[in-house]
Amino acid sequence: MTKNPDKGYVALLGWSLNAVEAAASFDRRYVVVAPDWAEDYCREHDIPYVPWNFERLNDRSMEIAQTLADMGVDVAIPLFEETVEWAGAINSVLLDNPRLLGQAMLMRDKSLMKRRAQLGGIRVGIFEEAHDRDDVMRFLKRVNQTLLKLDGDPNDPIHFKAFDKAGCLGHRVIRTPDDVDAIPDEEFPSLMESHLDGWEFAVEAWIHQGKIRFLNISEYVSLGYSVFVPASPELERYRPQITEQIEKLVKTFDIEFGFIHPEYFVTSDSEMYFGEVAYRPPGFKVFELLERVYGFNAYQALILSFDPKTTEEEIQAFFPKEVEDAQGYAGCFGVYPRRRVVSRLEIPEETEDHPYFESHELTAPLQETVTKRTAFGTHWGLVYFRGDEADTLKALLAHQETLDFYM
């Protein structure tokens, strides 16, 4: 596709093939950035490419920066966890805005960005950081206290958090002595928070100069295992609620464009929690169930919210109305082995027969054992689903953790 010279030069910093299509098609130049195992793909297929290690810190981190200055990039856009602070650290430089890199770091450390939130008036549950195991027993202990249980009484759970892991990673709930003796010396310093108990959902929101330009709500059907959009009435419902709290979050992280991906709960009463946000874009390939229903390339949406020159007419056309516009609903659902021992994959005929099956990105297991899943693992892949009905998409969501997908 022809690039519009007059319009932003953005790099997009980690490998997706998905977002490299979607830039490839769409009106701007992108470079992408990524590790020097994507160098020979992106010379074969003509893609833009500069290497970069993004795990390695050292007297040199400044270079890329420089490097996409010098060839005329305006913003970096990160599309994975691990990126988050590079990009900030590179756009500080690029938009000569220092306070980008404060931000990410914020963006990147559940503790920090507890308090931040918490400092803007927004609710969030009890939460202290965990330096080892003593520290992860006396604030069970603690919580537990404060809701007055009695000896013999069972434990009122905790969420143990890796600080700077995206997602279901490094995620466990801890009830008794037994689980926080399980915890490997890896994961420490963490985050603990008490439970909360209450619907949990994921909003995707597009930012514009300060404003929210799309604002999807992701139901969660099982956390870790099943997520559709858009949400369901029920949830849906509360729409008016839920975009005022991401108004608040967008105004105390001081967040002027980009995206953001807040997980949240609503509680019985109708409160509004918040659990985290992330400034990049979400897992289990929401980006790619978006389009499914309403059409609009999300990779695409990322680049117009970070692209500096982005008019407000090429938002207002680029968007869909939210729900209105939506074409049904789209899910998916992460499979992971329930046998201890597999050999071969097998859809399940009742999911493959189901008229709300679309596709699955499922592959022949590479291994016999199946590792145990620690706190909420990897799934082994995705099974995508689409339908007219939110009750009967729900349902079949639920439905798939009770089938063998591994023989």
The other form holds:
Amino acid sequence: MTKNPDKGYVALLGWSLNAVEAAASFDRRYVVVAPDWAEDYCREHDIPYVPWNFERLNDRSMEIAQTLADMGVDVAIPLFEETVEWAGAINSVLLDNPRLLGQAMLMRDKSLMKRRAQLGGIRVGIFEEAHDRDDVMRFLKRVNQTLLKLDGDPNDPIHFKAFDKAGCLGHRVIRTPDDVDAIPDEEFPSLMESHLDGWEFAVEAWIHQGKIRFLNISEYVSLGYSVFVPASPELERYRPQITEQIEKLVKTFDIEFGFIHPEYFVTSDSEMYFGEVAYRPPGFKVFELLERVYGFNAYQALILSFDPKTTEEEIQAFFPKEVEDAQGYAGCFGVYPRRRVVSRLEIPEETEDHPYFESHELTAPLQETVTKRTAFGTHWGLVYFRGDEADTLKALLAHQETLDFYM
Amino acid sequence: MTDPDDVAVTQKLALRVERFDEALAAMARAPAFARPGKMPPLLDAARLVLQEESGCAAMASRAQAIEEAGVFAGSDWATPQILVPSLSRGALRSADAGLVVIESLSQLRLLAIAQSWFLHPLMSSEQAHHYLTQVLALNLELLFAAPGEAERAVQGRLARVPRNLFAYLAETIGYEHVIDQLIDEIWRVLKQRPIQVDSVKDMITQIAVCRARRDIHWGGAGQGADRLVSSLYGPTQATREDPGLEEYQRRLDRMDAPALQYEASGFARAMHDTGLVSPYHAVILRHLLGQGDHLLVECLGLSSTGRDCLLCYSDLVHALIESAVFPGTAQAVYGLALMLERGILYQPPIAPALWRQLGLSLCVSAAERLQHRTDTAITPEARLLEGVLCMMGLPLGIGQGNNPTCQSARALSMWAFNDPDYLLQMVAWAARDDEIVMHFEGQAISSRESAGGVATEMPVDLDPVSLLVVPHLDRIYAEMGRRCVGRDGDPHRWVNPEFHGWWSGRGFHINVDVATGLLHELEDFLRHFYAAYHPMYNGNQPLIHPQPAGIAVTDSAARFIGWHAITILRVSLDPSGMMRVYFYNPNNDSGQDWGDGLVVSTSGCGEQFGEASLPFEQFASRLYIFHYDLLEYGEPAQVSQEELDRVMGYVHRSWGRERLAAGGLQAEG
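Next block, the form predicted together with its partner chain, ref. the form predicted on its own:
Next comes the full complex, and the chain you just saw is listed first.
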């Protein structure tokens, strides 16, 4: 791809092959900032590269910012949760805006971000920090007391999440004192939230000059298993309210550019509750799903929305019209083995034969015994579907949970 | 009316093909570094297509796009000309879907090449056709037998992919055609009497296995298979039902002399008929060691020459049988028989050199290289001895395998043919000392001290002697080439005589200008070639020693493929009265179509086993280098302009059509 000499460089923080591929096929010059294990690969394939080990921010943070500034980099783009604060630190130097670091730190702490949202007048559920199991027990009891449950009634669950992990990692649903006992020490401190009955969904929003430029609603079929885009017409009905919520979020968090990925609940009375927000691409390959239905590369969109040299015309030309321009619906399903002992991968024939089935990225099992799932954990790979009907896709995704992919 | 089920099936396939096309487009679009990531979804999409009945056709029609998107890049499949047909068996039966699919895509690509749907830069349509016939032969049961339980258990639905593939391949090429062509093919190869017959034996075994099954319907095909199968598994009365080696030994123990003689002559007939030796033949030959030499003569099928030779060197022959002839090294029998027939034992150094070979202890690396890959009962020593006997008996049966080492194979063949004790010396050096020293213009060149050869990898698909000696020769040959760097002209001028032997003429002609790659004084070159080699123009002098020569190999479309090393063996009239050049081609199969009407003959035109031949004019048109004796030689021949114009016409319509990059060593050979 010929690069546009009028623009500067963008730096991608963290190693993502899909992101690098998108950057290589886009008109912006770029550099990958990644740990030194990526060096050989980058050299071999002529990928512009700066080695950096992303540990906690330290007194060398200035060094990487300066290195990138000297190379002509205009902005740093975080690709993973762990590089969000680095992007904040680097961009506060590159863009001469010290508040960007503070903003990034908010995004990295689930508890802080909830308080900030609350301050901005955004509805959130009941939440508290937990430092040990006693805190969790107390919270579980108090929440259920509030719900006027009597002793012996089944508890409403609470959610338990690590402060600074992406997505479903370290996310547990707690119902009983046994569940509390099962939490390992190293997962503290963490955030606890009341459970909201309702429809969970996520939003991907690209922001440029403080305005939302593209807003996608990702609908979860069941949390941790499956998601599809764009959302079904039933959920898309809420688009005006959702957009309003996101605008509030953008204002509250003072976001001028870039990309946010918040999660919400909408309850049966149409009330929106804020869950959390991340300042990086979502897991679960929503970017790939978006490309399947809209045809634009979401990583390139990321570069556009971060780059301060992006013009209004470029933005206008790049993004399609939400929902209207989508070609059907694309969804993916995360596979967890259902059996305790597995020896081979076998995609169910009905799955493969369904006209919506597109592809999968499952690989043969490396171990025979399946670790018992405690938290939502990591799936073994995704299966992709695409088709014209949201309802069919939704039912299909839900149905996958009843099938064995590993035998 | 269209059957709604058909419509559904067609729609399903269309959808899957569409998904595949998307994956292929994504692959083609991606920068090179990102392509590996696009492979798994692409292969999976291909698998879904190939699992459908008409899926193979869809994939074959996309062969070129698949190749150009880089699906085969960075793997062995990128160079189809080196693919080994026998490896396809394992690949297609793998539980790894990716492997099954990429192997299938590669086969479909070869089909596309064979059908000329796709002009491949590295492979001709004939090569592809030839390869596919072999693959089909090696996988006959996929074509004819119902899937077994094992297949289902390992592969599940994936098993449909190789099944559909073979049905489609055979359908496109033609079922009966496959079997009959395969049998013809085996006979054609066997008529050249190659030393390496492992793959031929594999194919015959496959045919035998399939013929033994009732669930396979052959139709009218496969009539010519009997002799092939029986020559390996039941050439005689007492082996007819393939009783097993131990049972056969028991039967031999109970036989009287006439019965033994009857068996012995049965084996000899089968062996001389096909060039293949049954493992039973090894059993009986060992059994006959104690029974008198006349039975050995019978069992080896010797003529009076061979018989005299055996009787003269009885102890040596006994010792050779004792040490070299086992069921796993049965081809040694044929090598021994033909060596005796050649009468070379009467050359003074040969018998003592063979005694040295019998007592030779192998160095560690030689023993490792000779260790049989699957059959550990065969000792490296026996294997080497088998190879030595075969090479001494069949000097024109040496093949280069899939290695760019035509020069070394040619040298081995020339020595076995013309200077056999020198060959035995080479073998002793390589096997015992792991070093060969040759001299180039007075300077010693050690194979141990020389850097890399023309081949970048150690060859594996060779006869035992080549396996051992070729790596040494290849390094020495390359080193000789390096010592010519900076000289004006083609290095073969100096390297060939020094490398092959004193009898290679020091006179040298080449018709390509090394600097520009353009044809150079073609007419003059041809007149000199006629004068040196054509009996009508050289005073009716038959060629005395085999001479190295270089040819420009072309494919069936007469496109230039590369420079290749051959040996001119003789020039004489064939049975129909046409003047032909008989030559040795180190390529494994000499019967090739070089395009523009040039089809190299290997039998039926007066060829001896292993010889290839072309009419003189046609041969001259592919020649680019030849050697001659400077002292014997006279004026350029007064060949008629008409005849020369015909030869030059062949040149200009084929490899001479475009500028050529000449020079360099004949590495492509």
